[in-house]
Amino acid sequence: MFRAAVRLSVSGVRSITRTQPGCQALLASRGYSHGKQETDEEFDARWVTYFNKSDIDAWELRKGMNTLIGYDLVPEPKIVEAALKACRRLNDLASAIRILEAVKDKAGPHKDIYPYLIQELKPTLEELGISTPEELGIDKV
């Protein structure tokens, strides 16, 4: 009895679903963002604040740098400076050198960007005792 009722209800559901059209036209819609656009100064301030957190750990530093390098831009010197100071607070020289390598790679074919960054970061690099990849000779490998 129960089996017969289930069979009838399943066949009834199939007939209902078959009578509806197989595909419906989708309405064209555009998902414009109505949110406020972040200015360059706000972007820089957000990342400087992120790297200046006193309780930042190594994972957050790497996560932040991976996210930042993922953007279609070369970070400003003040952002890189904050990241290098975070590396110093964590006593992580390897991450500091990786940051410099990543910024050099991000500059790509624009040969004037990386020297400008190093020029702007030179006082910070000297203060923190961080050598550039070129000074260490690892840029030729």
Second form
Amino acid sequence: MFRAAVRLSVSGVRSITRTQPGCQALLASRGYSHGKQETDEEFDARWVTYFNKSDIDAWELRKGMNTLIGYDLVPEPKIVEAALKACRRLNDLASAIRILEAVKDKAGPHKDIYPYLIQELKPTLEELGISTPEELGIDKV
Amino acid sequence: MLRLTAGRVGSLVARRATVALTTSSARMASHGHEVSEAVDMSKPMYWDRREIPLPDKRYKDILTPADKSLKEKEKGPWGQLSNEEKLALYRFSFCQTYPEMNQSSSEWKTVVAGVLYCIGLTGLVIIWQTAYVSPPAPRTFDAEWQAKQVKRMLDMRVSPIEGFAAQWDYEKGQWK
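Could the form predicted in complex with the partner chain be shown next, to go alongside the form predicted alone?
What follows is the entire complex, opening with the chain shown before.
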């Protein structure tokens, strides 16, 4: 279902959710690069490691999030979870809520991605006490 | 009709960077009080942009003591904050939410109205011009001259096969 929802772009194809957990990810199809392509799992792991840095500072959080949102994909729940935990270490609730808004915006017309993301993030949201934009009433104008 | 107030022009020009609530921006002291605050682009700026969820700086620079105490409370468990407090913390850091940022405006109606208005005005000017400014038409435009011209063309059989004279019935003396 989500595979069909991902659109091809020159920056490569990354599917965020796979209906079969064990299947190999679609490899990026850049025309110019002949080196080894990064798999989806490697991409996710790299970003989770980035946000899991225990002494991450505010600049690194901002830089990471802005870069991640610049990619043509919706981040996996585990990446968003790591980012939210980084917000907690930085005592920044506003950024945590902003991150949730941003990933919802990234999903664009695919309305089923964000509820899935929230469903996966529920334990983290409850543990950290982060309210979703819907709970705060800022999902509508 | 074109409601381009100074504020609208200002927002069209400086759409990219919302001037955050700050006292540190430079003021052009020599120009008096009519000039708007110049944005100091050498410092981190705040934007509301979809692709930059976390801008370089917080929106609200100046925090009242009440705000500061809320910021202290933010260091504790977030579950203890009420929804209003969470919203207040969000609004310290950000000016517009994503839905507010993304909302469409009715500006296009003003633009279309303005364009049609200008076209209409131009039409009126042209009508006035033809009445008062243009010289009289040449005599070759008179109905009588045109009739003589058509007769001459038919007499010389202009395009007799498929064109002009071919449409004229020479026996009956009328158009086919």
